[in-house]
Every structure is written in C-alpha cells, then in structure tokens.
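Take a look at this single chain in structure tokens; it is the form predicted alone.
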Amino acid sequence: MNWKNFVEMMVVYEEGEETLWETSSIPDKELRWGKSVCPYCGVGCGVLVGEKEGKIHKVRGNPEHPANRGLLCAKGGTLPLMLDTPDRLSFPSLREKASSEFERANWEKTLGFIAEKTKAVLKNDGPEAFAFYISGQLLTEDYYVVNKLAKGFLGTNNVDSNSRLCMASAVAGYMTSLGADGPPTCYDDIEESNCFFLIGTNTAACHPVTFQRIKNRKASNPKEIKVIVADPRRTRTAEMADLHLPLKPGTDVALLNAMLHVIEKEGYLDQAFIRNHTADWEKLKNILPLYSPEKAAEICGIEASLIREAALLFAKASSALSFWSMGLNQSSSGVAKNNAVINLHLATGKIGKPGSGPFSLTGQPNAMGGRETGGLAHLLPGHRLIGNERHRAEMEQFWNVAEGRISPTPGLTAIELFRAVEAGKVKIIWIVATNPLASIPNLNFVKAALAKAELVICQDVYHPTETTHMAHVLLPAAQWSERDGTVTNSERRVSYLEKIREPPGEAKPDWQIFCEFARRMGFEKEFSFESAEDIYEEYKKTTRGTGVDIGGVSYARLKKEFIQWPCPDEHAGSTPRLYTDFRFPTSDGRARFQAREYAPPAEPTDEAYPFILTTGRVRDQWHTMTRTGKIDSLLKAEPYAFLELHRDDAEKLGIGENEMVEVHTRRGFAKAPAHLSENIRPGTCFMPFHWGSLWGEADINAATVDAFDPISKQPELKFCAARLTRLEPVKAET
C-alpha cells in the first residue's frame, strides 16, 4: 500500500492547510488494515482502519470508496481517539430510581428485569405504553431487528429515531413530489454539474468532504460553474458562492416560489418535460403570481435583483444540483420547503440526468438505512407504510404473525413520544445510541418526561451522558469497529463495515441485545439470528419488488464493492441515478408539482422576544459531543459554544466580543460568549447545539421550540423568538 498517496488526499478544510491526523506512532506496515465507514455524517466516507493487538491505532481515507475518494475530515481522521475512553460502558447496570447509584449486573439479570417489566406493562397498559427511541448511528441490521421486534411481535409502532430531527421532511418531500423516498442523485454528479444551489446547508461545516468535492469542481472552471448559496449567515460555504442570498430564516418557500415565478416569466420552463412527465403544474402556476421577486423580497428581506439572478443562473445552467439539509428540514413547513426545491427541478427538467437533481444531505451515517428498514414510527421495511393495509399484510405474512398483529395506527414520533411519556401514556422508553436530553428541542419538557417514566433504558457506548443520568438501566453496546454490518449513505450507497476488534468488557452489538431480550419475551425462534449477515439476508427479502430492492446485494459482494440501490439481482449493477427514464413511482408514472405557499414560522418575534434564534453545527464537533468532546485536537479547534450576532445588534445591546450573553426564550435559556460578526443578518443570532448541560449552561436546546411540521412531524429547530441580555462579569472575591 502506498500511504504517501493517501496522505496527499487527506485534507483539513482550512485554506492552504494539508495534514494527516496521526493518532499513533506505530508504523503503518505493522498494523492489520480493515475496511469500514466513518460513523459521523451521512456522506458515508470509506475508511481504512489500522489495528494491532486489539487496539485501533490509525485510520486513513479509503481511495476506492466513491463517497470520499480517500478524503477525510478532522472528525474522521481522529476516530481511534474516541474508542478507549474512561467513560466507556462495559457492563450492564441497574438501579431502582434515577436518584440512586447504579449497581453492576450481569446480562441475565438485566434483560430478565426488563422483560418482566415489559410483560407487566403490556398486560396492564397495552403495547402503546412501550416505546423505542433509536438512532441513525445504528447499523441496518440493528434497525431491522428492533422494528421487527416492536411492530411485529410486541405490537407497538412506537419506534422513532433521532433521524426524525434530521430528515423526516426530506422523506415526505420525496414521497409527495416523486412518489417514493430517496435522493435520485449521486456524489459523482458533483463532477458533472455546472450549477450548485445550496440552501439550508452549511456544507463546509456539516458535510466537509462533499463540500471539498463541490469546491474542487468549482475550481476546475470558475467562470462557467456557478454556486448559489441561500443562508442567513455568510458561512465558509457561502464564501465560495458566486451569489449569496442572505434571506431571513424560515422564508425559503417564498424565495423558491419567486425563483420559479422568474423562470416561468422568462420562458425557461422545460415545457416538454412538464407535459410528458409531471402532473398538477396548473395548480402551482396559479399561485406563482403571489411570489413576484418584489413581493418575495419583502418576505425574505433581500433584494429582488438577487432572486432574479439566482433564478436565471439555475434555469440557464445545462445541469444543476440542489443540496439542502437541516436549514430546510427542521421547520414547521419543512415538507413545503422540500417540495418547493423539487418543483424547481421538475419545472426545468433537471432531474434523472447526469449532474442534475434534488439531493438532500442526511446528518447521520445510517439515516438512509433506517428509512429503508422501517426505522420511523410510520414506516415498515422496504419503504412500506404502516397506514397502508396491503403493506401491513405483506409484513405480517413475511414475519408469520397473525393477521392484524401490526397496528394500523402509526406510532408516536419524537416530540409526540416524549409528550406521551410526560403524560404517563408511555411507561417504558428504551433509548438507543442517542442523547435526547441534549438534542431534542425544549429540553425542560423532555427532562420532566423522563422523570415520570416507570422505566428508562439507555443502550449506549458511554456513561455519563445527559440522558444516561436519567436512566434506570444501562446496557453497554459495541460501537464503530467493534461489530460488522451495513450502512446506507446519502446517495443510497450500501457499504459493509468490518469488525476490526472486540468490544470492551461485556458490551454487545445492538442487534444481539435486542435478540436476547426478544427471546426472554418468548420469541426464541423468530429472533434466533446468529450473525449480522443472517439478519441482512432476511431483511433484503423484504425489499423484493420494492423501489429499494437489494436482492442482488450480499455481504460477499459488499466486501468487494459499494452498491447503490436498487440492485434487484446478482447480475444487476449499482444504480447511481433514479428516474433516468423520467418515469416516477406514482399511479400514472408522473411526478407531482406541489403548490406550497409560504407560511411563517410557528413562533414569530415580538417586542419581548425580538431576535430570531437559529441553531446548527460546527465543523469539528459532532451531535452532543459524546465522541468528539473527548478528542483534544477537536476541542482545540472548537473549544466552546458561542453566540454569533451582528455587530450592530451587539452595539445596541452593549455587548462586546467574548462577553457572556444569556439567550432567553419562552421555554428556557442558555449562556455563551458573544462572537460579533458581519456575516449574519441583523436581528438573527446563531448558536451551535453540541454543548449540552454536562458542559455548563450552553445547552441551547433548553430554549428551542418543539413545534413541528404537520406532515413530517420534524421539529422547528431553526427558528424561535429570543431576547439577548449581556451578563455582568462575576467579580473575584478579595
């Protein structure tokens, strides 16, 4: 192996800086190298993992993996440092109540205790009193087992994921516009595209490798290749743009409709595509007069000329890719925003072709795999819907359970679930691979909910976290590099992860924990899987004949290649793009225009709360920092939370650089030092959400709003009303 080539492909994404994150001094040739996928964002970067004597020493970007071609960001480059930490969970623990001390227990006692409690609750309160809250960190095999267990055998559809906070609006957007879930694009389209429209995404911070590929494409022909960025902040992503639209948070639908208004008026519609491959154009066309650039400019707070310029750049380009993530999805009108982006592609025929299409960027490594296996409260495996009688019957027959065993009522989604726990309707909540007491909006209500639960089970890798503090049971799980299985990244690409080393102590893969619990519930035969591959082989049978058909994908094949679904048989190849024949999975084969009108966010600003608070990520921290918060180099790069606000706003409030500020909303508050900038809209402030209560008083989700989109049920984490107060420095005692 020529590691010099790998070093040259590794980039820290700061201008002019190239390096390799060395996490061990052991020479590469002395290590055993395996293949895996980075467990952070949805890019799904392939990694080569160097192990010796049971310890992971180094990682390298895998140059053969199509998602990253050898590139890694700082988080991926430092993966070995988050494994052997003092807070790793390595054995099960129990306690009577959350205020007591945990006592070490064995698996037999712990799972027996959970099974006894579960049987009592199912008997006395019914299956709706039991719930799983899971995570995009799980492997596809884990996702499948927990959904089979809950929906097919325990009788509860209350299985929702932290992916509800990430991409539920994208799921609903694809389904309502195109007829099925799934981005129709691939990362290789980046090198084919001549126009990039990035809206509601700070790609440089949240998906650094994808950003680097876009940046490289732009650099290959700077005059011809155009980049449009719509974001209230001038981020590093926006700095690359030919055109930056600093719109008011939450006004994306007005902007997108106005762009389509311009495209229609200027004669850039693809009339043949609209006529032959879409439906409901007239319904959308009828609302476009409401969104002239001048009217939209008033709503969005930007110049009408910028809207016209953006529309014409997009329309005139021979190919165009649209990227978005949480800035669109985390909204009380998130589905409408997704529909409005897809409308642009349908109206101009920029879909199903190289370099063109709508491309949502997922936040976690296997959020896509979760969608495929039924890992949300309204889904069943193979992109089936719980609300569809035929779909329920298919899975009942497949799982060999009684007719009607799967409830026809979709389960509780994330916010609904915690509200039900607080109301006493859900008695047992089993939380897996996620930290909702830092990531869910309106944390005070989440904390109150968990305090009322009869049993809180946390299946995790680390303790303590903000959430494990509230648990009655701790179950130690194996994590990245310690179990094998599959994930699906944002471009529908399935990759196999090797097991490189043994997990510490008594920790087990998540699927094994679920199966051992299922056996204690009396389902020995149905959960007798002996390996992750056994589970995968069963799961892939559920996809036969569906749009996500992976009948031709096996572990043996995945050890040699990385395959995008659908791939229905062993002779089929990977499918880089969907809808290349311009036929869509709807009743008539036509995509649907969705006539979505602008609706203001759920909580408007007012005299008492005059600022718009928006939240997000920074480049070198991850989610709630249970991993990245342990790595010195990442903490050095991103050491603490901050509040970004415009210098003019700061001057009016008497706030100086690095002075402490309290951000207060109708639900709670957080504190952080001020970062003064001209790169954010006046009247808007931004704070990253990574720092939970274990890090002080910077847990901004104590203040965010839990209103959600009525279709996707995804909460509006990107907009709430706030007021800012400068805090006087604490005087030292003399």
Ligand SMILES: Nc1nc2c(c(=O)[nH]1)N[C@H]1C(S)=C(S)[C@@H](COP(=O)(O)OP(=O)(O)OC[C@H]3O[C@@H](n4cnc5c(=O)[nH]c(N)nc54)[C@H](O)[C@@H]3O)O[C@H]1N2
The other form holds:
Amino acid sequence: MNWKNFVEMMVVYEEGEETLWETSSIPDKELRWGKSVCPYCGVGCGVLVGEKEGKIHKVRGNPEHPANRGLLCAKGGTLPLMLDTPDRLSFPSLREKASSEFERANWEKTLGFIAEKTKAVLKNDGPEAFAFYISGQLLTEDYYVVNKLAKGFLGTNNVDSNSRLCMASAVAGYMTSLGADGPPTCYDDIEESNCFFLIGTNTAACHPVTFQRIKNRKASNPKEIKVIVADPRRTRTAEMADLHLPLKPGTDVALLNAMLHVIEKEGYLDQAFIRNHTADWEKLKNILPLYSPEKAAEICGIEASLIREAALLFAKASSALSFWSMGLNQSSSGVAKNNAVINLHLATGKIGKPGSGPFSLTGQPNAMGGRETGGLAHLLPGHRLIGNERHRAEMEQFWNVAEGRISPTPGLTAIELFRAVEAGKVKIIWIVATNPLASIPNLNFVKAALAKAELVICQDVYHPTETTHMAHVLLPAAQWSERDGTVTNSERRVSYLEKIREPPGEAKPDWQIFCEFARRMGFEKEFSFESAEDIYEEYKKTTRGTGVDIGGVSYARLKKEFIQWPCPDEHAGSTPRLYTDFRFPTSDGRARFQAREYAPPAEPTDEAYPFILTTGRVRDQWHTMTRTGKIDSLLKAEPYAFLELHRDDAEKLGIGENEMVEVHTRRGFAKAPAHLSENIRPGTCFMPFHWGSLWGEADINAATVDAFDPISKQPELKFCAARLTRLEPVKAET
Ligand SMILES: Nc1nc2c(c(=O)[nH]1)N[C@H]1C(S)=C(S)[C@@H](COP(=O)(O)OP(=O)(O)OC[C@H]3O[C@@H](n4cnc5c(=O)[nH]c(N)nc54)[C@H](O)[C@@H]3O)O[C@H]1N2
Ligand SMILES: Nc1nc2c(c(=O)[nH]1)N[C@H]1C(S)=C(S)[C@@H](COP(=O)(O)OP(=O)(O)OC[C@H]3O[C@@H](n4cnc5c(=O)[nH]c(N)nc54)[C@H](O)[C@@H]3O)O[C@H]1N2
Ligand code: SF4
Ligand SMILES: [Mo]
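Now show the form predicted together with the ligand, given that the preceding structure was the form predicted alone.
Next comes the full complex, and the chain you just saw is listed first.
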C-alpha cells in the first residue's frame, strides 16, 4: 500500500493546511495497523490506526470504507494526539462533598459505594429518583446495556442522552412523516443527485468529508447540478451554493411551506405519488395559501424571488437530496421543520429513488446506534416506544422480567431531567460521555441542579472537565482505540471498531462498568456478558422483525464489511435505500403529510434584548474541547471563542474588530472578542459553544435559553434574545 496516496486523499481545506495531520515521524511500515472508525462526527469515516509499543502514532482514512473512501478531516487525522494527555482519568476516585479533594479508590470500593447509595435511593425515593444522562458518543453495546439495566431492571426510564440536544427532532420528524425513524438515503446518493438542498447545516465545517463529496459532485457538472443553502450566515457551505437563502433564524417552516406553495402553483407536484403513497395532502394543501412567497419573505426576511427560485430549482431537478442538522433540529419548532422538509420530498415524489430523499446528518458518531438500542427516555431497543404496551411486553418477555416491570411512563428528557435534579426529585445522576456543564443551555440552572444532587457520578476519560468538577465519583472509561464495539453512521451503516491498545491505568470500557454495577445490584445472570460481542449478539435478537433488523450482522462479518441496516439474515447484504417500493411503515403503508404552521421562537427579540443570538460550531473543534482543545494544530484556525457580528451592527454599537464584547441575555452572559463580517444577517450574532468555563468567560451556554420543542423536547439552542455591549479594554496598571 502506498501511504502517501492516503495523505493526498485527505480533505485539504486550504493550501498549506495538510500539515495539520502529521502526527508522527515514525515510518508507516514500522507501525501495526488496526481498523476503526473516527469517534467524532456522524459521517463515520473508516480509519486505519497505526500503533507501536502501546501508543497510537498515526491515523489514516480507510480507502475501503464507503463513508469516506480514504478521506479524513483534520479532527480525524489528529486523533493520536488526544489519547495520552496528562489529564487522562486512569483510576476511580471518590469524595464526600463536591468541595473536598478526590481520593483514589479501587473499583471494588467505588462500585460498592454507588450500589449501596442506589439501593437506598431506590428503596426510599423510588426508581424515578435515579437517572443516567448518556451520550451519542457511546458505542452500541454500551447503549444497550445501560438501557437494559435502567429500563428493565432498576425500573426507571430516566435514561436520556445528549442526543436530545441533537437528533430528537429528526427522530420525531421521521416517525410522524414516514412512520419510522432513520434517514432513508445513503452517501452514494450524493453521486447520483442533481440538486442539493442544505438547510440549517454547515456541512463544510461539521461534516467535512460528506461536504467534499457534495463539492466533487457539483464540480463534475457545475451547470446542471444545483446547490441551495439556507442559513442565516454565509458559511463556507453557503459559498459553494448557486443560491443562498440568508433567512432569519427560526423561520424555516415559513420558507419550506412557501416553497411547497410555489411547487403546487407552478404545477410541479407529483400527483400520482401523492395519490398512491401518501395521506393527508388535503390538510397540508389547506394551509398553503397562508404561505405565499411574499408572506414568507416577510417572515424570513429574504426576497420572495429567492424563495421562488429555490422552490423551482428543487422541483425541476430530476433528483434532489435535502441535508439538514442543527439549524432545523435545535428549535422550539424542530419537529415541524423536519416534517416540512419531508413534505417537500413527498409532494414531488423525491424519495426512495437514487439521488433523492431527506437526509438528516447525524451529529455524533453513534447517535444512530443510540436510537436503535432505545437510548432516549421514550425509547426501547429496536426503535420500540416506552408508550406502546405491546413494545413493553415484547421487551419484558425478552429480558425475562415480570409483566409491568418496564414503567409505562417515558423518562425525563435532558432539560426536564436537570430540572428534576434541581427540584430534588432526582437524587442520583450518573453522567456518561457528555459534559453537560458546558453543553446544556442556561447553565446556571444546571450548576444549581448538580449542587443539589445527593450523588453525581461522572464516567469520562479526562478530569477535570466542566462537569467532573462537580462530581462525587469519577469513573475512568477506556476510550476510542482502547476497546472494541460498533457504531452506526448517518447512512445507517454499522462499522466495527477494533481494540488497538490497552487503556491507561484501571480504565475500563463503558459497558463493562455498567455490567459490574448491575451485578452488584443483584442482576448477575442478566449482566454476565464477557465481551462486547456477547452484548451485540443479545441486542441483535431484539431487532428481529423490526425495521432495524440486524439479524444478519455479526462481528465476524463486520471485521470484513460495513453493513447498512436492515440486514435481516446472513445472506442479506446492505440496504442502501429505504422505501424503494414506496411503502412506508405506517398502518396503511402511506407516508403522512404533516400540516405544520410557522410559530415564532420561544424568546423573541425586544427593545431590551434586540439581537438574535445563535450558536454552533467551528471546523477544527469538537464540542466542549476535551479532546480537540488539547491539539495545537487544531487550535491554530480558531484559538479562542469569538462573537460573529455584522459590520453595520458593530458600527452602530461602536465595536471594533477583536474588541471584547459582552453578550447578555435574561439568564446570563459570556464574553468574547468580536469578529466583524458581512457573512451574517444584520440583527443576528453567532457564537461557537466550544469554549466552556475552563477556558474563561466565553461559555455561551450560560446565556442560551432552555425552552424546547413540545414534541421532541429538543432545546432551542439556535435562538434567544441578546444584548451586546462593548467592554472597555482593561488598562495596564502603572
Ligand atoms: N467541527 C465540528 N464538527 C462537528 C461537531 C463539532 O463539534 N465540531 N459536532 C457534531 C455534532 S454532535 C453535530 S449535532 C453536528 C452539527 O452540525 P451543524 O448543524 O452543521 O452545525 P451548527 O454549527 O451547530 O449549526 C449549523 C448552522 O445552522 C445555522 N442556523 C442557525 N439558526 C438557524 C435557523 O433557524 N435556520 C437555519 N436554516 N439555519 C440556522 C447556523 O448559522 C449554522 O451555520 O456537527 C457534528 N460535527
Ligand atoms: N449552545 C449550544 N450548545 C450545544 C449545541 C449547540 O449547537 N449550541 N449543540 C448540542 C449538541 S448537538 C450536542 S451533540 C452536545 C454535545 O455536548 P457534550 O456531549 O457535552 O460534548 P462533548 O465535549 O462531546 O462531551 C463528551 C464527553 O465524553 C468524554 N468521552 C470521550 N470519549 C469517551 C468514552 O469513550 N467514554 C466516556 N465515558 N467518556 C468519553 C469526553 O471527554 C467529554 O467529556 O452539545 C449541545 N450543546
Ligand atoms: S468527517 Fe467526521 S468522521 Fe470523518 S474524519 Fe472528520 S470528524 Fe471524523
Ligand atoms: Mo449533536
């Protein structure tokens, strides 16, 4: 193999930046190469991992993996640098109070202590007083075990995940429109599509390898292949577009309904598809007159002609793929936005066909696996629902627990959960692979909540993080490359991650920690798994006959191939596309149009707080920076947080480039240097949420709002009202 080619195949953003990936001078042939998947974003790039003497030295894109075909972005390429940092958590430790020092303890004592406390709380306060808050970065096996333990054995459905902040609106959108969760599309559709509609996604920064594929497709026939981007900011994604719609945040439903209005008026509906494969068109049709392009233009703050043009580009194209992520999901009308995108595909028959369909980009590497295994408070394994009696009975029989053991009440969702901790109703909170004291909106309440909890357990790979600071118990987890298991990427593709080196100190795989705790709680037999593969084999059986049937997937196969579900038996291969026969998993086989009206965001701007504050990501940082924040080459592009603001607004406020600004909302504030630009709507400002309180005063989630969508309960991280003030430079003391 010629490794040089792999370097050249990596995504190069700008000339000169390739050097970001050079993590070791050891020649490739001296390394032992294992196979894995990048543990960052939901693109799910296959990687080859070079190890020597227990250390990981290099990561390359795996040319055989269908998600990336050898490509990688800088985050994936620099993975070796995040493993052996001085703050790796290597031993369990304990303390009485959050104000005391941690003391190192062994697993025996630590898990014994947690089990004793849990038994007391279950007895005195009931199972609802116990909760897990987990993460889309866990592997499928971890997810399955923790859900089985809580929902089937401890008797609490309080297992919610940071996916609530991420994909919950997409889950509810697919279920209400199509009858089941999961994107029906695949990455290979990119090379078959003639129109890309990117709405509420900065794909260039957040799914760089997928973006590269879209870019290549566009470049193959720039005249014929159209790209539409709807984002209040002119991002690097928008720079590639034929048409950029710089809409006002929160107004997507008005835009999407107006696009459908135009499509109907201009005669581009696929009448046969609507008649044969959908229901409730009339209901949707009845609200369309309210969304003329002119009316929507007022709501969205863009020209009506742009809306018309977008609608016609989408409708006239022989195929169209819609990509979206947090600009739609993180909204108090997140589910409505999802339904409104899917409506466009149903109305034009652009679904279940090569190059066409709705394609939500999952954020985290295994948000999909989480959804499959029941990793949200309202779900059970195999896309089952807590609220469905038959589904509960199926899982009770499977787990061999008493009828009625699974509580019929869905558990608390992320924001509700921390509110319940604050109210003293949830006493024990066990936080795994997520950093809520940096990532949940309106942080001050989260801080108050954790201060109130009787027991805060943090299972992480580093200490300190913003959250481990407030823990009573620290449990060291093995991380990427130190344990094996599986993940599912955005296109429903399951990949296997090898264990390539030993974890540091006494760190253990997450699933193993859950099982050892479960055994101490008296469930020896049910949690006697000896390997991740054992767990996979059990989980697999729960999917039999469901839409996510993976009966034919096994570790043996995954060591050789990467399989898209459903794959019901060992003779079946991948299923690249769903609904190719246009039958949907609803009672009558028809997809459902959802008539969704535009509703304003939860906290509109006013005189006191005149700016719309929206938040998001930058290309080279991952979330709360526990990993990427330690890598100098990644910090180069954006060394510190910033507030992006339109030049005209800055001028009115007397704010100059790089001058410190305080962003104030009704809940709190953050401070950051101003980045002035013409690439953001006047009246809107943007701040990345990566830099938490360990980095200074730039933690924007101290200011964001914790309002959420009434159906998905996903918080509105993309919109709140803010006031901006220039801070006087601090004078040097003389
Ligand atoms: N580099 C990097 N990549 C990542 C991550 C990371 O932390 N860093 N995280 C991963 C995860 S978990 C996720 S969820 C994804 C997120 O991926 P994205 O959703 O692409 O990222 P964001 O920056 O959160 O938001 C996307 C865009 O939404 C726009 N936006 C804001 N409000 C609205 C609105 O009301 N309507 C519309 N149409 N657009 C709006 C913002 O201007 C922003 O450009 O990225 C994944 N990939
Ligand atoms: N304002 C604002 N806030 C947001 C968003 C936004 O757009 N704007 N986006 C939201 C979204 S979409 C998301 S997904 C969340 C992400 O927010 P978080 O989940 O809080 O972010 P991470 O930094 O990824 O946290 C992962 C944690 O797991 C640890 N870890 C890594 N590997 C392992 C492992 O193998 N095992 C264990 N046990 N721990 C591990 C890491 O050290 C880190 O502490 O943020 C949300 N918050
Ligand atoms: S695109 Fe996503 S999965 Fe691929 S290397 Fe970059 S961060 Fe990792
Ligand atoms: Mo996310």
